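The chain below stands alone, shown as structure tokens; this is the form predicted on its own.
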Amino acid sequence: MRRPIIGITSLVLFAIACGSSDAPMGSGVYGGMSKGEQLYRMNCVLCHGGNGKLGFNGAKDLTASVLTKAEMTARVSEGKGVMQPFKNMLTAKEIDAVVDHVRALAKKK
């Protein structure tokens, strides 16, 4: 049980360290989203989909969240059950926009 929480940990790590870049975030592959997008699909696509709704490794469903904007910052930052905290790989200003994003998604349903 252990192992396969350590190799997806593990992905998740590698996919968030190759997503990393000096380039400006509005060029490229990113160009034309917004902010909180951009960090979305560069730190959570991986478990939860480009939809939200993916849900590998017992990630929720996004779109079907009851979760405040305060509920829902506050989970992005510490982190919950195998989710990584994002606290000290984001500023307070990023998990906001993830945040908004991911509100968003909802709406998209």
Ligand code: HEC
Contents of the next structure:
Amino acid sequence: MRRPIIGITSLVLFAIACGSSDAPMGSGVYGGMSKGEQLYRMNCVLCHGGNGKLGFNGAKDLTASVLTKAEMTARVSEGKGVMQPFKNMLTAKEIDAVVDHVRALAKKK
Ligand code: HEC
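Now show me the form predicted in complex with heme C (HEC), since the one above was the form predicted on its own.
And the full complex, kicking off with our chain again.
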């Protein structure tokens, strides 16, 4: 009895279709991300979560932040409480990019 190969084909298509279905921020691969989003995923997700709301270790909900961009940049550079200063880990340009990403998260909700 012959078995159609269609089973395998649809499995592969299924896997491809699911590859990009990660929660609000879209793809789970670094490839399609902005610089700021990559940096955020590498440095901030641990406490703030992918959408900024995680609040682990007493971290603030970033989507509810009322800080201005300048204040946020200072907070990320200097750190506060459990959050370490990032000025020695990231360049000023990188901090700028990651802050832009945080501000974009807030708008998306
Ligand atoms: C070790 C956990 C931790 C990591 C990692 C971390 N944060 Fe935080 N973050 C916190 C905590 C805790 C606070 C609250 C500090 C406070 O106000 O006492 C905070 C506060 C903030 C605030 C201020 C929010 C507000 O409205 O007051 C910003 C902005 C922020 N974090 C951005 C970032 C960014 C960007 C990164 C990555 C570069 C990052 N954080 C990484 C724990 C973390």
